[in-house]
Each structure stands twice: as structure tokens, then as C-alpha cells.
Amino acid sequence: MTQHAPLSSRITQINGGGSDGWDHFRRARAMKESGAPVIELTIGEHDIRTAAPILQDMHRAAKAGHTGYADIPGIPILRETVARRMAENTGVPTTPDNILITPGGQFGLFAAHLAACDEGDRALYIDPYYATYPGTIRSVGAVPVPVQAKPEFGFQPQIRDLEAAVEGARSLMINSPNNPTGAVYSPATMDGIAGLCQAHDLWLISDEVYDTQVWDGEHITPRALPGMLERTLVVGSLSKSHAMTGSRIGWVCGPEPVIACLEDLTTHSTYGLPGYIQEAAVFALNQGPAFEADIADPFKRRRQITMELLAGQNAVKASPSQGAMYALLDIRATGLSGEDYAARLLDDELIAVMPGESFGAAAAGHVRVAFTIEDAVFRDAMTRLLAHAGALST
């Protein structure tokens, strides 16, 4: 057999020579596909599908013939709609020239880092983190540098820890509301981050895909802070706010010259995305805040269920679940790591959660629970999880 030519180190080292963090999820999914009645509390996938009127509008647009190449930076009406929504929600003047439409928020994160970092640059991100963050940074040739946000501070990043890691960095990525912790960064945290970025001439990449899911506190976009408009790239998406995960509609919002360069990137990579999906995105955004609140409401209810159940026991502790569709549970009283406890829970109770270690060192000894199944089933699963952890902790 002829050996293929060597692959680039960039493509073979996306995961840094280790796991991508999804091994436990794959094991649980394989068990479910083999017929085991596994309850999945793993990924941030809504238990409802995309609303029928949005799909009907997508069908209308496709039948109308909008199936060819669409404008590379996004169709004008969608860029206008996203810009208007951002201006209304944040108070920051935003124009279509500040918006690039991307195939999902994940490509937006990739594009933002490609704009901010040259090969070999240090790119900071907060640990705990969404599992793709370090691989995204490696994919653009930059060096991922995690900075821990510790449980004893409610997973709010501390500026002194960022200062200790900032030397030689070109960018910092944050995510508030945060996946996996549910933390919503406080005004003091955001002001400190803004000051750090200005003092060290950093690009700030702000992943704001959970901006419609805030249960306690206030979502603050760093674009609105003094001195940050010209050094912030915001990544957004309809995946979480409108239950459109499979439609792959996201955006990057930033200074006009950056967006113009990212349009060049799009031309040489994805070449845009389907016009009929973009038209459906316009329809979805025009449903307004009440529609977004309806999409978020099940997660708010299940967060409340979680808090009520946690109050009735003392084996498991929760970080402040202030936003997003998750709770990060401290199971260290069991004497197990997050990975070992998740494996025991899956084997003993057929309940699948994500080990905290999948999201970084700061989440070790925790498991992440997603609020993504029907209320009654969720309540039963959480009750069983807490009883299981309690038995191990006695």
C-alpha cells in the first residue's frame, strides 16, 4: 500500500495530541443507539425543533428560487436585521458593514481568531471553556493559553490571573453567559477585562451565543464599554436563541475594516451560505424578543428545578447557574473525578452527563448537566443523579 504524503502539523495537532473532550458523549450515544434507554443531559441541543413558521419561510424562499450563490458577506437584509438587533439590544450603533454572516458561530470563532492572530501568537481563553476553543485556536496556527476561572470565585475570571498570562498575547476569548459554568460575567469582571485588553493591546473575541439566556444578572457586551468598540469581535448565532442549530446561521460583528478582510476569507473558504436559509433567518429574527423568550423559557424552568432539588441535599453543590442552558455540578464529595463519576452514573443509572474535565482543568471534579429534556423527565433524572451522588458520598 502506498503511503500518503505527510499531513500538516496544523491539521494533525488540532486536539493537541489528546482528546477533543467528547469521548464520554460518544460512548453514551453509542449505548443509546444500541438500544439502551440512556437519558442524555450532554449537549446543548434543544428538545424542541426549529419552529414550523421558520421552516415554512425557508421552504418559501427555496421554492422562490433563492437556491443559488448568495452574497458572500450575507444577504443585505440579513446583515441589516442583525445590525439592527445588536444596536437595539446593546445601545451600540451598528451598521450592516459591521456584520459578516457565517455558517454558524463556530466558523465565526475560527474567522475571528484568524483575523486577530498570526501563526505562533499566544491566544488567551478562559478555562472552563466550550470544548472546541483550544482546537479552534490551534486551527489558525496560534497557541492556546488557558486562564483558569476558579469555582471559589463563581467562575468569574480574575484580572490578576489574566495579567499573569498576558505577556506576548494577541487575543483573549470570553464567553458570557458561559458554557459550561452558567456564569454571567459581572460589570466589575467586564470592566477589568476591558482595561486589560486596552493596556496590552489585545483583541477581545466575545462569544455571545447565549445572550438571550440570562436568568440572574445582566448580559454585557464588551463593544459597549469605553475604548472597546475598535478592538472587539462579537460572535453570535441563531442556534441557541431560535433553536436553529442545524441551519448553521451565525455572524461576526466588528470594525468595518476587519469585516472587509473576513469577507475575503469567506470568498476563499465557505463562499457564503444558502440564500433561502438566510431569508429564514431574517424571518426568525423579526419574530422579536417575545419569541426568543419562549425559546429560552424551558431552560429557565429546568434551571429552577435544578436549584430546588439541590437545596434538598448536601452531597452535590452547584456553581451559580446565572445563564445558558447548563448547570456545572460539584461532585467532589463522591471522591471521584468528573470523568469517573460520569462513567459511574452512565453505567449505574443510564444517565449521561458531560465530565467537567472535558471543559478544562478548572472544572475538574464537576459534571455539566444540560437542561435539554422535557421537564418531568429532567426532574426524575436530576433526582436520581443527586441520590446516586449522595450514596457515593456517605
Ligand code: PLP
Given for the second form:
Amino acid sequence: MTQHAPLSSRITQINGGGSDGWDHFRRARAMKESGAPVIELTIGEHDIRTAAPILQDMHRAAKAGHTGYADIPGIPILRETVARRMAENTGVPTTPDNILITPGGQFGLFAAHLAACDEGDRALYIDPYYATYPGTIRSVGAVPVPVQAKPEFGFQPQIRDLEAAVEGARSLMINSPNNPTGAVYSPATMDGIAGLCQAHDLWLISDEVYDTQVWDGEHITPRALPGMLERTLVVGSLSKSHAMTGSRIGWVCGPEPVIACLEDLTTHSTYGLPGYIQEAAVFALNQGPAFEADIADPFKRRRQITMELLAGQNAVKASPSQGAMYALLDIRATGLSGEDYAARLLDDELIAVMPGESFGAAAAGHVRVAFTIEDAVFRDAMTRLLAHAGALST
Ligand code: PLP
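What would you give as the form predicted together with this ligand, now that the form predicted on its own is on the page?
Below is the entire complex, every chain and molecule, led by the chain shown above.
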């Protein structure tokens, strides 16, 4: 085999060198592909596809010839529409110059960290976390520093734990409503985080991709809190709110000078997004809050099913489950780790869930269930999961 020229240490270290914790997911997938009737409660993606009218609008825009290079920071009408939605939802005046359109929330998280952190800077994030977080931080050359949000506090981060890690940090990334815990940060948590960021001159990178999926409590964007406008970068996306995961359309909302710098980044990286997808995004956003509630409704129903079934037993404890399309179930009464329990459940019941450990140390002894399959199948799978965990706990 020919030896390739040496790679940069930054590119080879993106996933930190360890296992990415998704071995279990791949085993379940392989079993399913070889014919086993595995029920997957693993994936954070809707069981419906993008609505036909949105696709028709995409088709219309493409047929109208909007297939060339589009404005690099996003087409003006989309930046305006996102700014208006942001202003309406949060009460914070927002203009198109506060908005950069990105290929999904994921690129927004990357861009926000590139804006906030220099090589070698400490970048804080909350554990349990969405699987890409540490790698996103490493990919900009910064050092990921997890701060645990513990089950005994309903997975709300505690300010004293953040204080203990903050020395030398440049940024803090939060995610409410949260994947994987389902926590929605309380006003007290958000106030504490805002105070910490101001006291230590941090950028707050607020991942709000689940902002339309709140079942209990209220979504607070920290950008609206006193003193936070100039140090908050909000990352949003149409993936979850409009079932448009594959269209790769999201944004960063922040102070104008930051967005101007990020425009330079896009000029030298993505060179913008397809105009016909951006036009379809305008169409999707103009459907308004009732459409967004319809897209979220199946998750609301399945979350309700989960709460009802949990109330009828003692073995598995409820996680906060206040928002997003997941419940993190505490299976510590079985005496097994999340990884071992997920493996047992797959072997015994052909039900695939994600081990909590794949989302960080604070989710040990838990498994994450995604509300992403049809109600009746979901109810049956949850009933079997709880009976299985109950049998192991006695
Ligand atoms: N942030 C969180 C917490 C997520 O769960 C996801 C996707 O699952 C993303 C960001 C990325 O979403 P997208 O890039 O599709 O907008």
C-alpha cells in the first residue's frame, strides 16, 4: 500500500481517538439489515418526510432557474424571515445582518466556535451532550471541556460546577431543549449561565435546534437576557422544526460584526447554499407556528405515552422529558450500565436504544429512547422495555 503524505493533527484528532460510542447502534443496524425485526428507538429523525408543499416550492424555485450561486451569507429574504421569526419569538430586535444562513445547525456550531475560540482555547460544553460536540470543538483547534449536568439536578447544569471549570475558557455551549436528556433549562439555570458568561467574558453558544419541541416549561433564549445580546451566538435549524434534516438549512444569529466575520468564513468554505433550498426554507418558515406545532405533535404524543407507561411501574425512573424528541431513562435499578442494558435489550427483545454513556459520563446508567416511530409500535416497544427492565430489577 502506498504511504500517503502526513495528515494534520487537527484532522486526525477530530473524534478524540476513542470509540465514538456508536458501536451498539451499528450492531442493531446490522441485525436489522440481516432480517431481524429490530425496533429502532435510536435515531433523532422524524418518521415523516419533508411536507410535499415545501418540496413543491423547492421544485418551483429550481425550475425558475435559481440553481446558480446564491448570496453567500444567505439570500436576503431568508435572512429577513429568520430575523423576523427570531424577533417575534424572543422579543429581541433582530435584523438580517444578525443572521448567517448555514448548511444545518451543525455547521452553525462549527462556525460559532471558530468565531469564539483560538487554537488551544478551552471551550466548555455540558455533559450529557449531542454526540458531535467535542469533535466540533476539536475541529476548530480548541480544547473541549465537559461540565457534568447530573441526574439528581434534573440534568440542569449547576453554576458551581461551571465555575470550577471556567478558568481560561473562551466559550460555553448549551443546548435547551436538550438532546439527549429532554431537559429544558429553567429561568434560574439560564440566569446563572448568563451571569457566569458576563463575569468571565465568555461567548455563549446556544444550540436551540429543538426550540419548537417544549412539552413542559418554557423555552428561554439566553440572547434575550440582560447583558447577553453581545456575547450570545444562537444556532438554529429547520431540521427538527420543519422535518427538513436532509435539506441542510440552519443559521447563526449574533452581533453584526460576528456575522460579518462568519460571512468571510463561508466565502472561503461552503460558498453559500443552494438558492432553491433557501427559497423553500422561506416558504416553510412562512407556514407559521401552527405548522411547526403539527410537525412536533407526534413527539408530544409519544412523550405522553412514555410518561403514562412510566407512571405504572417502579423500575425505570423518568428523566425530565420536558422537551425534544427523546427521553433519557434511568435504568440503574437493573444493576447494569447503560451499555450493558442496551445490549441485553437488543438481544432479548430486539429493541434498539442508545446507551447513555455514548452521550457522556453524566448519562451513565441511562438509555436514550427516541420518539421517532409510529405511536402503536412505540407504545408496544416501551411496554416491553419497561417489563424487561422490571424483570432485571427484581
Ligand atoms: N444540535 C443538536 C442538539 C442535535 O441533536 C442536532 C441533530 O441531531 C444538531 C444540532 C444538528 O442538526 P442539523 O445540523 O441537522 O441542523
